[in-house]
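Presented below, as structure tokens, is a lone chain in the form predicted on its own.
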Amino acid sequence: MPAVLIFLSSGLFLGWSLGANDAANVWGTAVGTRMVRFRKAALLCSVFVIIGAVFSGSGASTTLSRLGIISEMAGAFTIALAAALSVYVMTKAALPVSTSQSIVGAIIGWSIFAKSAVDYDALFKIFGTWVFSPVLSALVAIMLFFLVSFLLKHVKIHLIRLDSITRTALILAGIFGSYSLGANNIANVMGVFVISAEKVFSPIQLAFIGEFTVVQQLFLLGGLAIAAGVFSYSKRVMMTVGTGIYRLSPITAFIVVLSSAIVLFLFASVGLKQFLEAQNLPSFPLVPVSSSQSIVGAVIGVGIAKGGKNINYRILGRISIGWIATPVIAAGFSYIMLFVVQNVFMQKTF
């Protein structure tokens, strides 16, 4: 068991990195506009990320597991560590990078090292969301912006009352966004461990809950690691997202957070997918979407809706470079580290 915990440590490190970086995507605009204090945002984010991870996190993990069948714990450890180091490097640069991109890059590095066939259908599905999700977030943000503008124009609300409503709306949107982040992105943190962990762990019977599966146990550990990252290291990136790309008002901050949360939820909800398919309607694939890309897309959408004059394209360019570099760096880290783990430490990685 101690050896298993050592192997899982890289997944916990990746969870910490996700909390340090991706919490900014949910609460950065609220904290950046000083409508919500950092400590309150961190607490609410942590609680609802864990709830979303444990009870709704299994959907997005199915597509990620198809990308690479990692049945050895040492291989999963190395992949998660490579992804975590990639995110950590970008976090040190105060850039809101994508944990989804880092883990996908690390899995591709493993596939190259192991000479394992890549499921290109799953890969292209994930690549497609990297393009589609920020565009969808921008469109949702534009629609919400004009809807909220219409309501504010035709419903007279006192400024003090409006401030109170906006603060409450930001908190509720942040809670929804945190839940969606946990549900969608926990697959990035613990998804590579699912197959190997089932050889070691067993389901637990809990009162009032029933069977607590191995996957839920893993996702709970990952959720706790995300919470640790939120509290210890997320404030710098929150300020980059909240004030760097486009100066947001409290109302537009609410629109941005809600837009991103909606997009994350669409790609994580098993129930919604089953409902749409039952009605013979097109559904969204269950894929771990980049919360960084969805939040940046929403910020750009608000900027476009307001005329597009004040978007900081220099910071946006830096973020875009981070998006491109992250999977490449993660793949390189993964390949090199797998070679070391297998040939120096004599651990079976595939």
Given for the second form:
Amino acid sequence: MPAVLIFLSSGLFLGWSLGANDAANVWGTAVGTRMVRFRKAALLCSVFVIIGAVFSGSGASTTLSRLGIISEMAGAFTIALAAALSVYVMTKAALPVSTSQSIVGAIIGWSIFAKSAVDYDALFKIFGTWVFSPVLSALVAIMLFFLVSFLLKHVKIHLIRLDSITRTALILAGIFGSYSLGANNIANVMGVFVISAEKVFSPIQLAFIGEFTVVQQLFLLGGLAIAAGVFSYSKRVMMTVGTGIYRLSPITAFIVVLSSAIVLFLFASVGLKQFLEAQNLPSFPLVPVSSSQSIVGAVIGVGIAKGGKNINYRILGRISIGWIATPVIAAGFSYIMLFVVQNVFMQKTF
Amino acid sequence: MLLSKAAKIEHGIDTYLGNVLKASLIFDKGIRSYFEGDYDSFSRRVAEISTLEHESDNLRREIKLTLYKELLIPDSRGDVLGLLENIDNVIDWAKKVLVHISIEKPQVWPELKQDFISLSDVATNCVEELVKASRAFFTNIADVPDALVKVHFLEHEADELEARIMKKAFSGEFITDLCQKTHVRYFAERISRIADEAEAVAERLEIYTIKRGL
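Other form of same protein, the form predicted together with the partner chain, not the form predicted on its own:
Entire complex below, previous chain first.
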């Protein structure tokens, strides 16, 4: 068991950094503008990230596993570590980085190292979703902006009451955002361990709930790591997001958070996908997307809805560099680290 | 819980703005009573406006403390408090003018009586429009600009009336003593100052309204 925990540590570290950084995308403005207290935000975020991860995290994880059948714990550990290292290096270089993109790059690195065939259909689906998700966020934000503006124009609400309603709306959007973050991004944290963990863990029968599967156990561990990141480190990031980067009013913050949460949910919900397919409607691929880029897309959407002034379009260029640079760097790190683990530490990685 | 606190603050702000309106009406009645020689009524108005000013100060402090204590409207708290504090100057000036009249007892010149009453009416209307604009700021910002246009218009009217009173006092021959001319000018300026204070708040309100947009 201790060996398993050592192997899982890289994934847990990725989870911790996801909690420390990405929770701020969901709760940053609410906490930074002091509309919601940090403790409340951290608690709600942790609880709903875990619920989202355990009960809805399998969809995006399945897509990720199509990129490579990682059946050895040591391989999964190295991939997650390479992804974590890429995130660190990109962050140090002040480049926009996403855990989703680095984990995909690291898996590709593994596929090249293991000479395993890459599922290009899944890969193109994932790349397409990365480009599409900020665009979709912007579109959702534009629609929500006009809807909220219309409501505020026609339903005359006192400023003080509006503040209370906005506060509640921000909490609900934060809960939904946290759930969607857990559901969509747990694949980045624990997705690579799913196959190898089946050899180590066994399903647990729980009273009233029924079977608690191996994947759910794994995602619970990942969710707890995210929660640890939220409680230990996200406050600083939240204050920066809330007061520094995006100068949003509480109402526009609500629009941005809700838009991003909707997009993350669309790319994570198995139930929604099954429902749309049952109605013969086009469904969304279940792919881990970047919550940061989804937020940036929504902020730009709000900017466009407000007349398109003061939008920093250069950020779009930087994001698109990240779509290519992050997976390439992560694949490189992954390849080198797998070589070291396989040949120096004599661990089986595929 | 939060909604009940919000309802309490809403009620407090409504009452406060109502007090500003009431103070301007008491002021107008007070000036009219004084210039028409009804000094009993004038004394009552002085007492009324003093009580109202005191009550409004307490109410404003209560609103301020609750907004900070309950961390309400963090985004526009400064603007709301700025609005309430500056609008308080209007009540203060209205009270100050009536109190000064009650102490200094300026002479009522028949040639200027109607002008002073008109100046007081215009200043009062100016405050009424400011209160309308302030209420709109809280509930329907689309109505703020029209009310602010009226505030600016009435302030300009008050300036013209003030200038007319001063011209009459200094160029007419019915007042010979320079001290009395100066006394007339002093009160014309003071009454007109109420409209000036209303306009100063209106200018702030213009900015707050832009900031309140989505």
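Numbering follows the first chain given and starts at 1. What we label the rigid core is the largest C-alpha set whose atoms superpose within 1.5 Å from one form to the other. A quick note: this is a predicted structure, and the numbers were derived from the prediction, not measured.
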When the two forms are laid on each other by their rigid core, does residue 283 show a Cα shift of 2 Å or more between the two forms? no
Taking the rigid core as the reference frame, is the Cα of residue 46 displaced by 2 Å or more between the two forms? no
When the two forms are laid on each other by their rigid core, does residue 318 show a Cα shift of 2 Å or more between the two forms? yes
Looking at residue 32, what is the CA displacement between the two forms after core superposition, in angstrom? 2.9
